[in-house]
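Let's start with one chain on its own, the form predicted alone, as C-alpha cells.
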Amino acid sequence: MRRSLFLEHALLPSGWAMDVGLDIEDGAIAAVHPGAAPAGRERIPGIAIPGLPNLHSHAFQRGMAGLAETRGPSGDSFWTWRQVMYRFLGRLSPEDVQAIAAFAFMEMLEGGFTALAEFHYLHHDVDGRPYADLAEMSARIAAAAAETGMGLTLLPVFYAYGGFGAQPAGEGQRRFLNDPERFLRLAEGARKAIAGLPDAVVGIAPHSLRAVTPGTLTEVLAATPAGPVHIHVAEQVKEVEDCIAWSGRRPVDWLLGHAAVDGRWCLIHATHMDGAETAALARSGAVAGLCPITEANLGDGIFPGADYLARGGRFGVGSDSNVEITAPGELRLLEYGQRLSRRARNVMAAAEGESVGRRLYDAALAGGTAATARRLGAIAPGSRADLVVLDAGHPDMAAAGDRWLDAYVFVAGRAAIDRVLVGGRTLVEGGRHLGRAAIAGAYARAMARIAA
C-alpha cells in the first residue's frame, strides 16, 4: 500500500513542523518532507503526533471492568480483586476472549494507543485442559488485532506455580499453567498465529517471580535468546514481603541478580523498590512498564518516578486491567501520582522551562517502542506510519507547540483525538473506530452470554 499525506502540523524528531509531506509504503514511512506543498497529497488536518505504544495489557480483563468495585467484608486489595478475576475468567470461551479483546483494542486505538504488548496468560479451557490447538487463545488475540488494525507484540505468559518456592497453583489459575516444554511449544504456536499480521512480534512473559522457579525461569530464557521479555515484579507490598521470606532479597534485587536483565526486558509495575533497586533498574537499560490507572484502581502504590528518571531510567505506559483506556490519562495520572507523593508540581520534567506533557510523551514513546520491539515511536523514515491526529479545532488546542501536548495530556485527553492511523491505514475518524458498530455489537453479545 502506498499513501501520500499532507500533515498540517507534525511532531518530528527535530521538533514541531508545518506542512509536512509524508510518503508511506507498505505501512512504513518512506520519506518525510517538511515545508511540502499540498498538491497531489491527501490532506490530514490537525496536529499529528507519533502513536503511543501500550506496553502492558490483559485484554480479557476489559470484560470485568466495574465488577470488583463492591466492598468486601474485610480490607479489599489486589488479592481480593484477583479472586473476582478468577471467577470471571471461569466462564470465558475462545469466542468471548476474541470479542472482548477486539473491543479493548478498538478502545485503545480511540484512546491514542496504536501498538500493544499483550501480556497473554489465559491459555487453556475452563477445566485447565489445553485446547486441541495449544495456541488457540493466542490465535484469538491475533484475530482481534487483525479485526481492529492494532499493531501487536504478543507475549505468551509462562505461569507454572501459585507462589514463591514452587507453591502449588490454585483452582483459579488452572487456565494459565504450563511446564517449560509445553510453554515453548505454545510460544511457537503464537508465532504461527501472528504470521499474517503486519510487523507483528512474539516475545515471552514469565508471569512473575511467584509463578516460576529459578530453574524454570532459566530454562525458558535460555530457549528464547532474542525478543522482548516482560515480567510482573514488585507490584504489591505483600509480594515484596513474600519474596524476602523465600529468598532473603527484594524482588527487583533478586531478578537483577539472577537474570541478564538488559534492554530487551520490561519490568511491569516495579512499584515497590528501594533506592538501590531503583538505581540498578535504571542502569540495566530495561524499561519500567507503568500502568498508573490500574495501579491506582488496585491500590498498589506509587512508582518512584522522579528518582528513577533522575538516574536515567526508561519507562513506558500500559492499560493493564483495561478498567479505563486512555493514553493521555495514563501519562496524566503518572505525573499526578508523583505530585501527590512529593507534594509538588511538574515533577517529571527534567529542567526549568520544560513541558511536562512533552517530557512524558517522549519518554513513553521511547520506552514503549523498546518494550514492543517494533519500528515505532517517530514520524521518521523507517518507522511504522502510526499517527494520532489531534483536532486543531478543539478549544483546548488553541496554543501551539509543546503546549498542544500539555493540553492533550492534562486537559482535553482522548476527547482531542480526531484520527488515528496504524501502518498508514486510517482506523479512527472523528474519534470513533471505523468498525465500531460491529465490534461493539459482538462485545455486547459476549457480555450478555457471560452474565446470563
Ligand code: NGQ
Second form
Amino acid sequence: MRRSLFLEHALLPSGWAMDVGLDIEDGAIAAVHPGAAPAGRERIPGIAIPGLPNLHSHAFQRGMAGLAETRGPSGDSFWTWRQVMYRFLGRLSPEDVQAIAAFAFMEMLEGGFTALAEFHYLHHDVDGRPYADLAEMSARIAAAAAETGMGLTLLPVFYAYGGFGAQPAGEGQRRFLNDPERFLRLAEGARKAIAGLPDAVVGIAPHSLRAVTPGTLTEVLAATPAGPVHIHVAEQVKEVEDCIAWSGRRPVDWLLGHAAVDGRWCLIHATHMDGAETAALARSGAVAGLCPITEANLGDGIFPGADYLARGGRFGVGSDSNVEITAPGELRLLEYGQRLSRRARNVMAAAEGESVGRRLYDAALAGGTAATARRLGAIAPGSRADLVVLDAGHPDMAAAGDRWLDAYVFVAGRAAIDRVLVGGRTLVEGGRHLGRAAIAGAYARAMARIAA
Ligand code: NGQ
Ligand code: ZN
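Could you give the coordinates for the form predicted in complex with the named molecule, as opposed to the form predicted alone above?
Now the full complex is given, and it begins with the chain already shown.
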C-alpha cells in the first residue's frame, strides 16, 4: 500500500521543516521531500513529530486504575498495592484482558504513544493451570494491538519464584509461573500470535531478580540469543535490601555482574542505584525504562536522572501501571522529579539554550526505539510512518520550533494532540481514536463483568 502525505510542519533528523512530502510504502517511510508541493498529496495540517514508543506497560492494570487509592489499615505501600493488584487480576478472563488491553492501547494512541512494549506476565487460568493454548493471553494482547492499530513489541515474562533465593511463589502469583522449558514454548507461541501484525516484535522479560534464579535466568537468556530483554530492577528500597541480604550486592550491580547487559537490554525503573551503578548502567548501553507516573503513584523513589544523563545513559519512558496514560505527562514528571529532588530547574538538558522538552523527547524517542526493537525513531526513510500531529491552532502552540515541544511536554500535554498515524494509517483524529465507541463499549462491559 502506498500513500503520499503533505506535512505542514515536521520534525526531521535535520531539524524543523515546512511543507514536507512523505512517501509511504507498506507502513514505512520511503522518501521525505522537504519543500514539496502539496499537489497530489494528502494534506496533514499541524506539527508532525515522530511517535513516542511506550517501553513498559502491564495493560490489564488499566482496569484497576483509581481502585487502589483508598487508605488501608496501616502502612500503605508498593507491597500493599501489589496485593490489591493480585486480587484484581485473579478475576480476569481472556476476554476481559483483551477488552482492557484494547482500551489501554487506544488511550496510549490518543496520549501520544505509537508503539508499545507490553511486559506480559498474566499467562494462565485463574487456578494457575495453562490454557489449552499456552499462549492464549499473548494472543489476546496481539488481538488488542490489531484492534487498535498499536505497534507491538510483546515481551512474554519469565516468572518462576516468589522472592530472592528461589523462594516459592505465592497463590497470587500462580497465573504467572513457568519453568524455563514451558516459558520458552510460551515465547514460541507468542511469536506465532504476533505473526499477522505489521512489524511486530517478540522479546523476553525475566520479571525481576526476585522471580528468577541465576541458573534459570542464564537458561532463558541462552535460549534467546536475539531480541529485546527487559527486566524490573531496583524499584523499591526493600528489594535492594533483600538483594543485598541474598547476594551481598545491590540489584543493578548484581545484574551487570552476572548477565551480558548491553544494548538489547532495558532495565525497568533502576530507581535505586549508587553512583558506581549509575555510571556502569550508562556505560553498558542498556536503556533505563523510566515510568515516572507509576513510580510516583507507587512511592518508588526518584531515578538519578541528572547523573545518568551526564554519563550519556540511554532512557525511555513507559506507562507501566497505566493509572494515567500520557506521553508528554511521563516526560514532564520525569523532569519535575529531578527538579523537586535537586531544587533546581531545567535539569534534563545539557547545554545552555537547549530546550528541555526537545531533549527529553529526543532521548525518550531513541531509548524507546532501542527498547522496542522496532524500526522507529525518526521521520526518515526506513522508519515506520508513526506520527503524532500537534494542533497548530492550539493556543499554547503560538511559538515555533522547540518551543512546540516545551508547550507539548510542560503546558498543553495530550490536549495538543490532533492526529496520530501508525504505519501511515490515521488512527486518531481530533484527539480521539476512530474506533473509540466500540472499544470503550467493550471495556465498560468487561469492567461491569469484573465488578459483578
Ligand atoms: C508488576 N509493577 O509486575 O506489575 C510490578 C509489580 C512486582 C511495578 N513494579 C509487581 N510497577 O514487581 O512484583
Ligand atoms: Zn512493570
